[in-house]
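Below, in C-alpha cells: the form predicted alone, a single chain.
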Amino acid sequence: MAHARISAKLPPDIDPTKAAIAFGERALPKLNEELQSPELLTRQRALMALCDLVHDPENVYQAIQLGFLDNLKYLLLDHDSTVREKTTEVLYIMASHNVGRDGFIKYGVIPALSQLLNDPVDICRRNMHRAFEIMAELPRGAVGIVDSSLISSLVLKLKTELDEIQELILDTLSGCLCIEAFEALATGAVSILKEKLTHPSVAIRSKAARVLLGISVPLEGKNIVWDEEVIPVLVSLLEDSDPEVRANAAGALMNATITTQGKYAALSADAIPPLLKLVDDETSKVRLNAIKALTMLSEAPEGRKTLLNHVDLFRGQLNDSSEAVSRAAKIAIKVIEWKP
C-alpha cells in the first residue's frame, strides 16, 4: 500500500536563491524595496527574481515607473560581484524592450553602466557590453552612447578585451559610427581595426571590416584608411572562406575607393581579379558589394580598361534574383562603357 511522504527536498522548479515574489500588483514594489536592503542575500535574491520578470515588457514598464532604474544604477557599484553581475543582466534584458531603451535614455543608464568598463569580473563587463550592443541597434540608442562620450573608450578596449567582448564592442561601434565617426577616427580606430582584420576569429574579422565600412563614410575616414594602408589588407580578405567577411571587405573597399587615391591603392593591390570572382558569389550581399566596388574602380581609366573585357560578367547579373544586385550591375555596365 502506498503511503504519503513529506520530502525535505525542494521541487526541481524552485530556486532557493530567488526571492519569494509577492502576489499581483505588490510583486514589483516588494522587489524594489528588497533591492535597497542592507542584507546582501536579500539583494541577490531580489535580483535573481527580477531577471525572470523583466522578460515581460509590461513588467519593465511598471519597474521603470516605480523607480527601479535609479536603484539598479546604484547597485552597479555594489561591492559584491554577484550583485553587479545580476544587475547588469537585468539591465541588458530590459534594453531588449523598446520601453527599456527609452528608460535608459531618460534616466541616464548608459553613463552609469560605463562605470563598469574596467570591472574586474568578466561577466559584468560582458553584460554591460551586451546592453550597449542592443542599444546601438536603434538610432536613439546609438545617439545615447555617442552623447555619453563612450566611443573613444570602446575603441581603446578593442586592444585589451576578451574576444567575446570585442565582438560586442565591434557591433556597438558599427551602430554608433553611422551617427558619429570623428571621435573614433581621432582615437586611432583605423589602425586598431586594421589589426583586427587579420584576427584568427572569423567573427572579429567580419565585424572589424563592417566597422571600417562605416568609418570610411566621411572623407576623413577614407583618407585615413588610405594613409594607414588598410586597402591591401581588405583586398586580401576578398578571398576569405567566410561570406560575411568577403561581403564586408568588399563593402569597405567600395567606400574607400570613392577617392582617387583610394582607387589607385586598390588597383595597385590588384583588387580587380578577386572582386570579379565575387560577382557571381552565392551570397547576394557579396555580389552586391563586389559590383559596387568594381564600379568605383571603373571610374579610373586603368580600371575601366581592364573591366571593359568583363562586361559580359556584369550582364549575367542583370537578371539576378536580388533586385539590388541587378540594379547595381546595370549601373556598373553604364559606368564601364561610358565614353567622354
Contents of the next structure:
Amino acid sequence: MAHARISAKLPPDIDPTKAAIAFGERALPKLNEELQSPELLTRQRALMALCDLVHDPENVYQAIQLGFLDNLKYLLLDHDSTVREKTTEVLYIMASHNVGRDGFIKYGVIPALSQLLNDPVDICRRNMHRAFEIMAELPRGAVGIVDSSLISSLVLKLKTELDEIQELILDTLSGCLCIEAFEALATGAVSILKEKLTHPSVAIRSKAARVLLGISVPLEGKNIVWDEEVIPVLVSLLEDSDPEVRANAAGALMNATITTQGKYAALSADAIPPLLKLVDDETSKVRLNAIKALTMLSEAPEGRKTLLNHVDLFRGQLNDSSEAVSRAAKIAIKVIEWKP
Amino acid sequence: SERRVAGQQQTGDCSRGRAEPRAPAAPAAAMATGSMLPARNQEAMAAAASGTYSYCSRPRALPTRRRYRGAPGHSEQEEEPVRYANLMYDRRVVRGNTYALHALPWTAQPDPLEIQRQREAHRKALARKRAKEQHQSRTPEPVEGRKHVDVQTELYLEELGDRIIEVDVECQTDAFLDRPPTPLFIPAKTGRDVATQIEEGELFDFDIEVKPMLEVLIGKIIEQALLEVMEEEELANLRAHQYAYEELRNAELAEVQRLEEQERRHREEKERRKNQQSQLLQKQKETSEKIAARAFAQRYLADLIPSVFSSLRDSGYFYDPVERDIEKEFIPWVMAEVDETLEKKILGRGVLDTLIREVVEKRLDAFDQPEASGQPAGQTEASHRGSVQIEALHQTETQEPEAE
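What would the structure be for the form predicted in complex with the partner chain, given that what you showed me was the form predicted alone?
Below: every chain and molecule of the assembly, starting with the one above.
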C-alpha cells in the first residue's frame, strides 16, 4: 500500500503521536472532525496537533468560529487521561489569547472545566487551574468564574491540593475577589489563608497575603480579619525575607486597619516599627503599602503621637521615583500633622 | 424450447393442412417477411376509398417467404420481381371446418389458460408420438409362434441391464496446507553486465539544494518558537501591567477607604459634638427658664403674704380679741339680757293684760248679769268693743317692744 511518507525509515521530525495536519484552510476543520471520532488514537493525535496549532492567535480565532469549544467541552469528560490532559492544555493555551477568553465566556467553558476539579490526574487539574487563573486576570473572566459559583469550591480545594496548584488557586482567587468577596468569606477563606501565611513556600505566603489584601477590602472582610486575629500574623510577615511577601503583608495590613478596631489591633501588635523600616525598602510596592498602612494607623491618636516623631522619614519619600509613593507620602504627612 | 417445439408443431400442422386456426390478420407473425409498409399504405388508401366496409387489414396478395437466407447485405433490397405465393399452399390460411373454429381472442397476449392447455395438448401429442414411434417396429413382425428377441451380435457379450454401473470417486484437498512460498524468482542472467557510478557532486550539489529546504524547516521552527515566545512575552507584559495597576489600585482603594473612614469618623465626631453642644444649650435654656420662673414666682409670691393676710383679715380670720370677745360674748349676753328683760316686760304686760282682761271680763260679767234685760247688747258690745280695744292695745304694745 502506498504511503504518503517516502521511505520506511521516517525522518526525525515527523511525530507519530501527532495527526497529520491538512494544508491551509482545511487544517482546523479536519482536526475538528477527528476530534469527534470514536477511535481513541485519532482523538489523541488530533489533540496533540491542535496543541501546536493553537499557539497562533489566528488559529485560535478560526477554531472558535468553527465551534471547537463544544467538542473540547465534550472531550473534557473523556475516560482517557491523555485526552483530558491535552484538552485542558489546549484550553489553557487558548485562554492566554484574548479571543480565546472571549470565546470561553461566550460558550460557557468555565462550568465545563469546573467538572474536572476532582480529576485524579494532576496534570489535568493543573492545566485547568492555569486556565482559571488566566481567566481571572480578566475582569469579565473573573465575573464568569464568580457566576459559576466556583469560589467556594476553590477555597475548599486550597486545603487539599498540591502546592503548585495552590499557588494557581490563590492567584485565581485574588483575581475574583476584586469582583465579589462575600462568597469567599462565607466559605471561611480567612482562616484557611491564615494557615497559609505560615507556609514554608515563599510563593504561597506572598499569594496568600495578596488574597488577604483582596478579601479585606469590603467591610465584612475587615471585620472577619480582625476577628480571626490575622493582624498579628501579618505584622510578623512584615519582616519576611521576600519583598513580595512584605509588600502583600503591608497591603493587607493597610486594608485591615481602616476600621477602628483594626487600627487598635495593629497598634497593640506593635506594627509601627516594622512598617517604619519598610518605608525605605527597595521595592516601590513595599514602600507604597507601608506608607499607606502607616497613614491608616496615624488616624488613631496613639498612632499619630508615635508617628509625629518620624515625620521626617516621610518627608524623605516625598521625592520618590514612583509617583504613587510620593503622593502617598504627602498624604501621610498631612494626616499625621492634622489637628482636630 | 417447448414453445418452439409447439410452434414448430403448429407450422408443421399448418403445412399438413390441419385445422390449426390462426387468424390471418396477425401482422406480427414471425413467418411473414418482406415489407409490410406498402401493404399498410394500400390498406389505408383502400379503407378511405370504400365507404361500406373497412378492413382491419386489407386483403392483399402475399409474397413468398424466402426459403434460404440471402447473402448478408441483401435483405435490405427488395428483389425485382415479387413472387406471390400460392394461396392454396399458404400456411397462414385457415383450412378445414369453420363451424367449429377455435376463436382466438383479439388480444395480443393469448389467454394463459389457453396457452397452458395448448401446451399440455402438445406435450401429450408429443408423448403419444414418441411412444408410438417406439412401438413402431422397424423390423417385420415375427412369424407365428415365434418371438423376437434382442440379441447382441458383437464379439463380446455385454451385460445389459437397467442399472448403470456407477463408480464413486472422491477427491479431497489437503486440509489447510499453506501455499508454500513461491521460491524467489531469479531469472537467469541474460545480457551483459554494465556498471555505473555516480560520483559526488554529479547529481546535485547538496549544499545549494538543501538551502531552500533548510530555510523552510528552520523558518517554520523559528516561527513556531517566536510565536510561543511572543505569547509568553505578551503574557508577561500583561502581568507586569496588571501588577503595576494592581499596586496603584490597592493603594488608591485603601486611600479611598481610609478617607471614607476618616470622613465617617469626623462626621460621627461632629455629630457627637453637635449633640453635646445642643444638650448644653438645652440645659442652659432650662436653667434660664428656671431662673426666670423662679424670679417671677418670687415676685408673684412677694405680694402673696400681705394679700393673704389682708384677705384673711377680710374674711375675718384675724380678729381683735377684745372686739371678738365683746362681739362673741358680751353682746350676746347683752342681747340675751335684753331679751330676758323684754320678755319679762312682755310677761308683765301679758300678765297685766290678763289681769285687766279678767277684770274686764268679770266686770263685764258683772255688768251683764245685772243688766241682763237692760242694755245687754249694748253693753256687751261696748264691753266687747272695750275688750277688743284692749286687746288691740296690748297687741300694739307688745309689738312695739319687739320692734325696739
